[in-house]
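Just the one chain here, the form predicted on its own, laid out as structure tokens.
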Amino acid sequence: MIEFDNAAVVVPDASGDGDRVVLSPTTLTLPEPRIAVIGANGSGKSTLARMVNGLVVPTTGTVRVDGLDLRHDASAVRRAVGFCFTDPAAQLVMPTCVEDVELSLRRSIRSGAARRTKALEILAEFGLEAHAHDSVHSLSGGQKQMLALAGVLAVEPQVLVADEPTTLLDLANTRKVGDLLLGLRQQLLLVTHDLELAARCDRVLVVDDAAVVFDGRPEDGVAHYRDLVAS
């Protein structure tokens, strides 16, 4: 269960003159499997979910994830998190599939042999063994993302965190990473431009000027974007 409590995010403007808020106080308590952030660009709906785990620290107030305090038990939060970034480019870091799954196995298996092995049945879970030995550049944008995926997902975290991941995929694509993110068996804080996606799962928050102005039902949370966009 995510909790924030009076959580806000509040940095240096540019000008040099004051500050500028990036997230107003926002208390909630989300326990369902699967819960979409949606608004505008710059709304602060990315802020919101990277204080999930810590990647942005709360000026004030708290964020909690299962009980875990990100000020008090950082490192414990990391590894209840996984996070998903828009562009896997920025965590696929090592030559080849197989090894990029591996990296993320290092401290959980120490054995190599064993490492290897379960680095091939993970990448086979996520249809990739067939690339196992493949450049990651060599990838589509599909395959990257859910290389990354299988990376983040390999140490089994409690918690996933997708920024924006489908933004750079196909229609095709799209519906393969969205089928696959709803279908975890890990809480799912899902931030997404895709209303059809946010709109099945099972609780929406639509952030407009770095406040949560709609929590509630999907097919509400979709039609308050729509309007908000429309005016």
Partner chain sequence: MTTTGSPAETGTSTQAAPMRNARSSGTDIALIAAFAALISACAYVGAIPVGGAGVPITLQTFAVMLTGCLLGPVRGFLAVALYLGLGAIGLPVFAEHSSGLGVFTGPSAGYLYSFPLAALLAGFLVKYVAGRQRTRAIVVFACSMAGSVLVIHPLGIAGMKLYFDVSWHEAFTYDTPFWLGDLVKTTLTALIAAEVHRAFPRLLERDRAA
Second form
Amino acid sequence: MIEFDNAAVVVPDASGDGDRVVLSPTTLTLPEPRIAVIGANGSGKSTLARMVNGLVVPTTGTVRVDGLDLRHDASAVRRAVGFCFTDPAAQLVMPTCVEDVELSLRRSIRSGAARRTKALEILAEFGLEAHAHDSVHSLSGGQKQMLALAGVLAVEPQVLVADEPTTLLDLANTRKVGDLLLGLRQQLLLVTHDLELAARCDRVLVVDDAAVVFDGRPEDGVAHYRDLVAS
Amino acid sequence: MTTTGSPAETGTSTQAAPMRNARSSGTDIALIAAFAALISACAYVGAIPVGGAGVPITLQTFAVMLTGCLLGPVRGFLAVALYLGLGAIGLPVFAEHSSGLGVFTGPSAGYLYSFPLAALLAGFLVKYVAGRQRTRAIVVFACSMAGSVLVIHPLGIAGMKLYFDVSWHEAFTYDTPFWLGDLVKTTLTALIAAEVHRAFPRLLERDRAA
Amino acid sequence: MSQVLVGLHRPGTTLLHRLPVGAKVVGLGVFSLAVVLVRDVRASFVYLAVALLLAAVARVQLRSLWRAARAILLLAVFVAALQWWWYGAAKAIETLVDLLALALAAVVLSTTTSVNSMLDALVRWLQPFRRVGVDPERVALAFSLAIGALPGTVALAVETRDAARARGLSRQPRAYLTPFVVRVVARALETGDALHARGITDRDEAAGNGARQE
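Now show me the form predicted together with its partner chain; what you just gave was the form predicted on its own.
Up next: the whole complex, starting with the chain shown before.
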């Protein structure tokens, strides 16, 4: 369960005089398992997503995940919320696949050997066992994103936020990653430009000009967004 | 510079105090590592041609000074030290693809040891003396040149004096061939650092490590 | 490109491969100090012989030896020529041979020691510095991140250079160095976010924040 209570983000303007509203006060209660956020570039949808795990902190108002307030329980919230970024290359931080998954497990599993075993299991779940000891740079774009997801989901968060996870992928990989995301048992907050993927979620938010302008059923949300773009 | 919009934007959007430490420690580590890799890549790529005549210059010193000018004293020092560490554990990241501890006892070791300190000095000057003027190339040029003249060359000369067991005057002579290239590199450092500071106006504000 | 990661290390089972990292590093240190301190042309040849013997024991490939020698030859020959002019042949030869001996000994260490075992040793040696605020885990993370970023950064450099070349700007380093550095910074900021989002930097923050819930 994700709750926004009058949460807003305002940053100083680049020119130094005045403020810029990145997201105007937003109140939402999101219990559905799969929520899509769609909108143009720079509309504020990434900010909305990033607030869920504390990458962006609201200037005013609060954001809660399963009742935990980010301001007071920052590290607990981060453990509860996994985050998947657009560019898989930026999130893969270790040289080989298995080491990258191990890095996520470092806090939960102390023994090195046990960590290795668990990491290999996780890689197998994501169909990457053959690449366990390969350099992460030798993977294809789709494989990199799968590995990034493996690293994030290794710690079994309750919520997964994904910020345009398929934007840099080809069609086949978009489908593969999309299927995986929509099939998760974790609650999913998916920021995407892929309207097909958005339509398969349970609830759609449309963000435009720093505000949530539509909130409701996926087919209506997608239609609303198409109108918005056309106008 | 439209492509840089979104990362710069997300970089500026952390405001609240309680988040700052955790958030910036991840970013600091990432920047330190990224610039250690950048220096390595520049040294690895080797010499590049500059200007109409295509004079080849090596990019190692350029990258070291750029790191100081962009990351500030603390992170700049750590990034350059990490670069030296990468070479020390055996990665071929020094000039001419050499690596290993041998370089640290070789004739040019003085230059190597001077790098983190030069980045520290240049970073300090850019951050605390230049301040908001850091988007002007001429200002960054002065800061970077100070690091080069006050730290790199004296330590480089001292290293060669010790190593070859010669007089100061002579060691100084060994150093002179590097001057012209240095002027070109410092100019390049200044131009690029100023532009990158314009693209990421808050890059230095994160320097709260240590 | 994978060469960036491999370095000089060649797996093997020779005596020098099996020696602990610490012993090898201390050995190289002592050797280097001896070379620099003893100013005698006869000693120089002894050092060179020792270095070559070690290289033979470690079965270092001739190509690696040649590459290491070539790397320092340029400066060494320049300096040796000047010294010949000022001090005569003995000093010049001593300098040249000393330099070669040092470079070859260092190659032996790099060839027989993998980057990973060097890194492990480094983290072990840093443990005592915990008291003065050095966190060995964090140092290891920084090393791993940088090593991980190496091939990507070289690729980024090449890519940006090609883009500049395609626009006919290959003689203006600024035209590709600025976008290259901007991309490195942008990626690092994103990686910082990813580290943060994955909770990897949480450990220290918990102390200052009082927000730990185990």
